[in-house]
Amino acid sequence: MSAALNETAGGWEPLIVSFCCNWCSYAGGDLAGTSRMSYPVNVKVIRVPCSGRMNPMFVLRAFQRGADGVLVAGCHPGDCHYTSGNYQSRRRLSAFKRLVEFAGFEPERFEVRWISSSEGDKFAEEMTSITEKIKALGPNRKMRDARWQSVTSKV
């Protein structure tokens, strides 16, 4: 069910998009699942090869397409399988977060976290934490693309 339809029903739940590094964060999510740790079902996980591969445009597109919050999760600094991908990601995404804040958008809607493959409990905690934070902020109305909303509301 789309977020717009969910809002009209009165039981709004945030949509969180999480971009996870294949080697660490995604494996941490897999560990959380196999260990039967629970986290909110409204978190949609997208696997990327490395957090260094994250283009800030992916984040903007997620917000335009209806995400209420976006989380980028990668390997801990110094543990990247591609040597320096997480350092590049940290630099690029921290500048992006400042730019988003300067533009008047709530910076709390966008988070970057470091989660290793052995931290299934941390993965579940971070997903729960960002969902609760976004639920308190309310729906994302500033960055949604009106053209996309009209298409999803017809579905």
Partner chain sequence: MPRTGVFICHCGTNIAGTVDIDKTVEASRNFPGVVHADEYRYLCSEMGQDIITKAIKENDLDRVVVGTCSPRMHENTFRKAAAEAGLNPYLLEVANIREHCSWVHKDMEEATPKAIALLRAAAAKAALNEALEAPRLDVEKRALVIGGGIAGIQAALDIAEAGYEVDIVEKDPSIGGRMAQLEKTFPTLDCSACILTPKMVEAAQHPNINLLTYSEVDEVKGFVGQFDVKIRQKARYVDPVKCTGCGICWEKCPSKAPSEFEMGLSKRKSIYVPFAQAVPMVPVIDRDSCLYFRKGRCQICEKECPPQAIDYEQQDEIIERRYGAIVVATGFDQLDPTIYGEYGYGQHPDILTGLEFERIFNASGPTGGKVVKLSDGKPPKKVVFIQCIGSRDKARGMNYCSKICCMYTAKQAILLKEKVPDAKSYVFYIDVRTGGKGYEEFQRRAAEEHDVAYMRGQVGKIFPEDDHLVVRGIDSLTNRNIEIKADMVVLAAATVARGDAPELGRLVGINSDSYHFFNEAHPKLKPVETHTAGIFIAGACQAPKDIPETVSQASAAAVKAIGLLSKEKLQGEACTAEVIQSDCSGCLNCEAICPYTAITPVEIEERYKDGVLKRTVAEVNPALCQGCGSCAVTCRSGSINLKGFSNDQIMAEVDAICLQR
Contents of the next structure:
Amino acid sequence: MSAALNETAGGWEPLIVSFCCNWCSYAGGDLAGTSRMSYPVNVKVIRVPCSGRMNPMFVLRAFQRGADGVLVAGCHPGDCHYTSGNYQSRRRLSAFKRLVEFAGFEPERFEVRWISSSEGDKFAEEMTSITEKIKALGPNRKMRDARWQSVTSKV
Amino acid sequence: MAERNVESVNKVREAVSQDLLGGRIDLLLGWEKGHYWWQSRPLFARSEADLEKLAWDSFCAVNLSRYLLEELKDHDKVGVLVKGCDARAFNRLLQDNMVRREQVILYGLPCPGMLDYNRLVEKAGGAPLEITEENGRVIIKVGSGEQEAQRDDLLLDKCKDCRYPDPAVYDQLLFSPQGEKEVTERFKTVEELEEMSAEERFGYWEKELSRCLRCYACRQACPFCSCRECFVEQENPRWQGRAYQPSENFMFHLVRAYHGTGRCIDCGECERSCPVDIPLQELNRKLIKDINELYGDYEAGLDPEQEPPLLTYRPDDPAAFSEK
Amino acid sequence: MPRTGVFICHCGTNIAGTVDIDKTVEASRNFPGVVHADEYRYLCSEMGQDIITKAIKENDLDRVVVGTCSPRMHENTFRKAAAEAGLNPYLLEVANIREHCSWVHKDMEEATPKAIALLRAAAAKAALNEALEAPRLDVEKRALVIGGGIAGIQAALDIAEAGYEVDIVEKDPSIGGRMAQLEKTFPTLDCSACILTPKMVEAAQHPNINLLTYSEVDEVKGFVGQFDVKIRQKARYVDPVKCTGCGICWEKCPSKAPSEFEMGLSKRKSIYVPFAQAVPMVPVIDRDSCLYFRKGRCQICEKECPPQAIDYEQQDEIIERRYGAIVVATGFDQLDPTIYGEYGYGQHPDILTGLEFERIFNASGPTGGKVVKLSDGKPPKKVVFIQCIGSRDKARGMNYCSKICCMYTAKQAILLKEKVPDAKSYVFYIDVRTGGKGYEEFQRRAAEEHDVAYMRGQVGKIFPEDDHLVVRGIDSLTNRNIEIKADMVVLAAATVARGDAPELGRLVGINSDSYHFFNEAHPKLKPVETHTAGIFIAGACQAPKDIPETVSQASAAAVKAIGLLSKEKLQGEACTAEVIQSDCSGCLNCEAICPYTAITPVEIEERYKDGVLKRTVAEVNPALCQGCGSCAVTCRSGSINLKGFSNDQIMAEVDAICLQR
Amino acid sequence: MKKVIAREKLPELWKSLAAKGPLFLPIQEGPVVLFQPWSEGAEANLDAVNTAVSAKDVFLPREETYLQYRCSGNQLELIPVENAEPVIAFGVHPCDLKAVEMLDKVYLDQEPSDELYRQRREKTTVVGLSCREPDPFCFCNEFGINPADAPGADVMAHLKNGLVLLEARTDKGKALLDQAGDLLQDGSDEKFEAAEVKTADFGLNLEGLPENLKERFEDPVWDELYKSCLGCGVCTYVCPTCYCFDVEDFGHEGEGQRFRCWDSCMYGHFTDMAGGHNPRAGRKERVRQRFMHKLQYYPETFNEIACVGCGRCLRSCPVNLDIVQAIKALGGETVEQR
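I have the form predicted on its own already, so could you send the form predicted in complex with the partner chain?
Once more the chain from above appears, this time first in line as the rest of the complex follows.
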């Protein structure tokens, strides 16, 4: 059980889990790909139908399992494929973001952004930006379950 | 206090016995004394003899509304004694469709705040034998003599910053209202914590939460925790592991608090119930404070018709993150 | 344990160029439940799909993971392939290792582990996938067209001709829209009314078309095939059945108000039809200016009306109807140029917008078709046209091109020359854009044959001096200052979305871009569809458009609607929410937040002690549920879950993604 | 062997004892006192009547990993976990130590014994601490416990006028005092007279109670007694004689561990069965189980009531439903029927 977090041969690299809504932000990610934009490999995307599907518990689970940062991305307000999903998530995730900050997480660890399907550039920028911010912060130890970490390096 | 107390208990008893013995309610949820005079426990009264045990004094902290969840399965009509917080708890349950208004008769008890035995001991410097209350002052009798204290200094933590001591809902109000109270320190601890650095705050919570036994008293006592199946016990997915790891402690307490967003009535029963005194109320109050700041003032349990903040939205809502 | 097969696509070198395919295949073999792993150059090809179907059969696979392009691209292709092998299509998961991996990373050393992580997550999710069935839904064989301009009329006629009922909801008292306001149309210069009026009449008389003028949509509920719409038919205070359209009422009416149709350049009566060819020819009373409604006296119209059609007691009426499809064709507004102080709009009667100038030409317009200055009634000799007022203006956040101004300016300059032969036109432009059949030729004609001076440049200031308007600008080609003493200035004000577009969008359930033009589902391949199934868009509500484009888009939207209405049953959403009723406490928070009213309370009976206890729980109507999953989040106990994106599936993805660094 | 140490010298003693392994002490943790491993800077509180949670944590930890596994390909490797290291439990009150003896009966005295428990028990040196002033909830006298003495302790400690008197009673105890070396002074001359400590008198009559309860499984008293129970697990977790645990796995296909952790019969899921049936589906059944276990099932097997009168359930139950109330209700004061 080494105390090292995410340490690879080349030094520490953060893991950023991004939950993207299917209709806007995931499509924005597709556009970033189609346009051959580039962003750090640290970001891994999980597709959800809508930012309204984002249960804050998914975020906490990601931190437990070793994510150094979590980014939820959804359609811009007014553009939700399901009309109101992002309006709902805006309230939920705002309250939740402040709660996790209150618990001692740095604000950069959990972020929410609106990225439309036409904003491939914004997608790449946001992914780059959060990666840089997390790199500057260093590894996240908060809420990280040491028992999961002990085994990660061997997979 | 003794005489005045007898008087007020009689008044409560008179009001409820008419209904209970007259068949208007099948059960009365009230309090009776515990092993000691400074303890009370729930009373489930069905008869005149039961009502003899009825108590209403400065030690009736237990919130009775929650018992409706079970008792309404067995009874058609239940009467409940409700303080300010208990009434808000009732409204909370009403909003969650856990109770039907017409099944319940609420006897409102404007509440002066409940006293904390440990504070009495502290103040008196020993085991108190008896107390007398007069005009906001409490005379505590101990073996060696008497000690006088301000009543407000002896309150339970949960009662200290109570803004609404009068029941927001009742069928019958048994005493004259206390009036809305001005509270200044409700968010004081939250603000102090907000002032800390992230690292300090995390350290604070890690330490506080490390005591958690996962006994779930906070949940069981809480009027917003009315789920039949808590996420804690669910198998698929296994949201919450049983291990006493810091990670699991945070998972439980952050999610418990988050589930109270816009729903917590700030009654403080969670914190009072905690056997290891985790400051749970500060998590709840953080959410109350933020919701009020972001989406407008909302006091859960005051008005069951008002839409809880997480069940509604405005297109021009602000966000706690950059929307650019 | 599932029996999962993993298939990885090279996509030529699109994936294989950056992701080490062999390594990913090897790694996939070690994922839990994986019994088979393979790769192919182009999995989406027939051959590639065959590989999958064969492998499913040969290895008895019950889950499939494909590592390919975005699921938004080919998820359906692979699902069909799986179905062909007898596997429920929803047991397949896509790992997006192209758009989200090989195309955005350059280093194989980096991209390969990420591809493996994405595959691992997909395999973890797939292991929890369940066979899903999409519900089959009824289709109401009737369409609703919102907006009675040329787009709405065209769409309605096409749908009606295909044999389906159509209702047109028009908020104004008459159909016709913007096109009815135009004098002539470019590039043919045929009279707008002459080509539009027959269509209006045709629509009014078509047995399958029902006109709901002076009406607005109040509420849209339901979903594709079954939209339940509430339409508010505003009180006209005139009984349309009795009214003969004789016109005595508006002749006799003593009170007046600015005419909306005439862009406020002239007045109409308080009881009025907006224009002479209005359809239906039934007037409305404008309560705000009517003496009777304002002061309780007058009632001349009521006294004079031969068939006694006036009814002051008439109330708004709510019509509730179900529609299978909706076409939104609500058109555009013209920007109010007063925000551009330098052009002096609103401060001088001879500074007009393009649409206002259009009315000056019209025989039934404010000047009776005489092209004269509104200030003194004399014909203008020098007219300055200024392009791009509010268009292509980054500084004011209006980046787009309004598309029609270059052409209508050329048209108006030609018409001016025809009506006032000694008039001289000057056009200030940024670029002249004349894409379209016959457009370039038309504009050249204006410049070359009709004495229209085109000047590339910007106008900095317009101010009155004596009986002229001094226009000061810069010719950006020569960089010289220009000053023209004009008689009239025409501002090509931007084409903007209707002011109520955002509200209507919310009501109907479609989204819009930052300028409030409605969004199409795909800018190229789905130009008339929206993200909401069954709702189509046509005309300038989507973006600025000229008439031919509008009409063709309207027909396209109509065809899409017809295609939908012609179906006996529709395939609904398979990934819908589901309530575990034994765990549901019945708080119904899910009901409160569901955007589709798909959740309703239902009473169930449960064993309790020796008897039975009735209690209320939530229930999902899978036909209404669109699968957003917001309910699953609002449910604290996880008693409502979203099939296809369930709590345990997403948690498994998180676990898996975090395992691989 | 008798030794003494001045109270102000205790931090030095803690430091010395903790050098060799975990030293559990009643430690002031914010507003509560908990029995926890001491570390530099921790504030030991020997004056506390009782810790909020009992000392059983030392012998039956709330969480204990006992197996790790690792998988690669088809190979499964099981890795045993070394748990027990020598531990000192300093300041265990007589009631808590009596309770440990009750756990012994369950975990050690039956075949097969519980290996994890046995290891910890054997490697722990217990320093008992006599009580001076009980709080209103202490009622160990009812169970014949002398608050001034813990017979099972390796070392018995008493607080007296700024001194701590230590008497080694076993070899382990002597070794412990030896370990402290010069920090301790000879205390052969000190007198350890046990002052009588009188705990609360709730007027209980335990005579024949277990026997009497045999026939009372269906007694209407249960229909009333359970009602105020919230269904939380406070009583079981603070109780020194509750010993139930659950087993859970943590990990993934590559690697993981199996651990046991405290469980509570007050939870509905405690008796969930694989097929979906739950024999104790309601709070009544669960409350009955807990009190019957304490007052009838345990005594039937081990000949004593599984309660030591530590008073923790009286102190901590949010609604004041405790074992005294239960005993009273079951001891002849049957609650009136509906």
